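One chain follows as structure tokens, the form predicted on its own.
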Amino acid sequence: MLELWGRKNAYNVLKVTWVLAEIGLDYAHHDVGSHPGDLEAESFKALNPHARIPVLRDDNGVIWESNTIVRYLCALHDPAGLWPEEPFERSQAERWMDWELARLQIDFIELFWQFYRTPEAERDAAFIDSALRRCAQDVRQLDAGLATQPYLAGDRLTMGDIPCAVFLHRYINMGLDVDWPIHVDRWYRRLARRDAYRKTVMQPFDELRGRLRF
């Protein structure tokens, strides 16, 4: 039985729950990260010494780092589906996954934390404006990548879309006037027709508003 540790509305955990739902894998969920001290508990640090979520365990052992978990699940359970078997096609998916980790996630999380997770009286308007501009640039890069194809690695959903698309629902629903170009909009609409995306990513996140800690 697969086991997943993490708070289900955490950004990086959403990547994994979406993949699990997309492939149709059953798993046991352990709610870690919803209460103070969860991540520092010795029992959890024995799974991930970096004290970060998500963590996955199956019969092969323990895996941490969200994008690595996504790759692992797709390679093991959905070869030729979410995991492209042809090397160049797979490189297209992986380059977007690496870009998400190095650029998009950093920019969006900074915006989301400063605008949405920070109480209004404590917000830094200049920092929000800067993060919003960086996110707008990231979205335009996604739009360019989607200009000639429906998904980031080609004509079908792959693991490359998953980390990059987790932010979309929050980006357009957190109360800011955001950049939203046509190809990204069409991509989002395609994803929104998928049960797995709706049931995992497109969920309310109001409990995070103005909340810096759990």
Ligand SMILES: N[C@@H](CCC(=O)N[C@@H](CS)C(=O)NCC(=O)O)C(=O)O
Given for the second form:
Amino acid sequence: MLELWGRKNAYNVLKVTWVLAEIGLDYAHHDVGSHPGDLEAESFKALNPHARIPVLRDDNGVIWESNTIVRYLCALHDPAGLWPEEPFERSQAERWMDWELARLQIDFIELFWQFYRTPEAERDAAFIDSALRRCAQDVRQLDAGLATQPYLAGDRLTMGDIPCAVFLHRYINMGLDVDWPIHVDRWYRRLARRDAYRKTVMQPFDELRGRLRF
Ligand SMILES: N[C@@H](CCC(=O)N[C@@H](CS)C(=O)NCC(=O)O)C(=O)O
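Next, report the structure of the form predicted in complex with the named molecule; the form predicted on its own has already been given.
Expanding to the full complex; the earlier chain stays at the top.
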């Protein structure tokens, strides 16, 4: 039995709910991260000592770190599909997952928190401007990666698309005046034709607006 802990509109949880939907896996959901202090509860920290969501558990044990969960689910349940079996092909997917964690998410979380989660009167315009410029540069990198192929690791959807595509939906729908270049746009339209992406990632997130605490 698969179990997932995490608020369903949390950026990193979306990666997992999308993969679960994409593969068609049933799971029990525990809505933590929605109530003050629930991530600090000893019962939750016994699952993830870092007190962060998402967390997944199956018959093998507990896994935390969203991209690790994505890799695990794809390897176990969709080998040769979302999980490219051939090592070089897999590296083409994994490099985008690692880049998302090391670079894109850092730039975006700063922007999202300063612009979207911070009440308007408390926002720091210079900080937002700087984070926005870094995100725009990141989107150009994504565009270059998509210039010669429909998906980030080649001609089909793989786990490599998951983290960056979660970012993209938030980035272009948070109410800022942002551009997204042609190859990124085509990729987004392609993803938007997938039921699993629409039903998980392409969902309203306005309950997070101006809300520093959940
Ligand atoms: N690197 C971790 C980051 C996890 C993380 O920071 N998750 C956020 C939600 S996106 C969280 O737990 N925030 C605390 C909260 O929502 O209260 C991962 O990718 O799983």
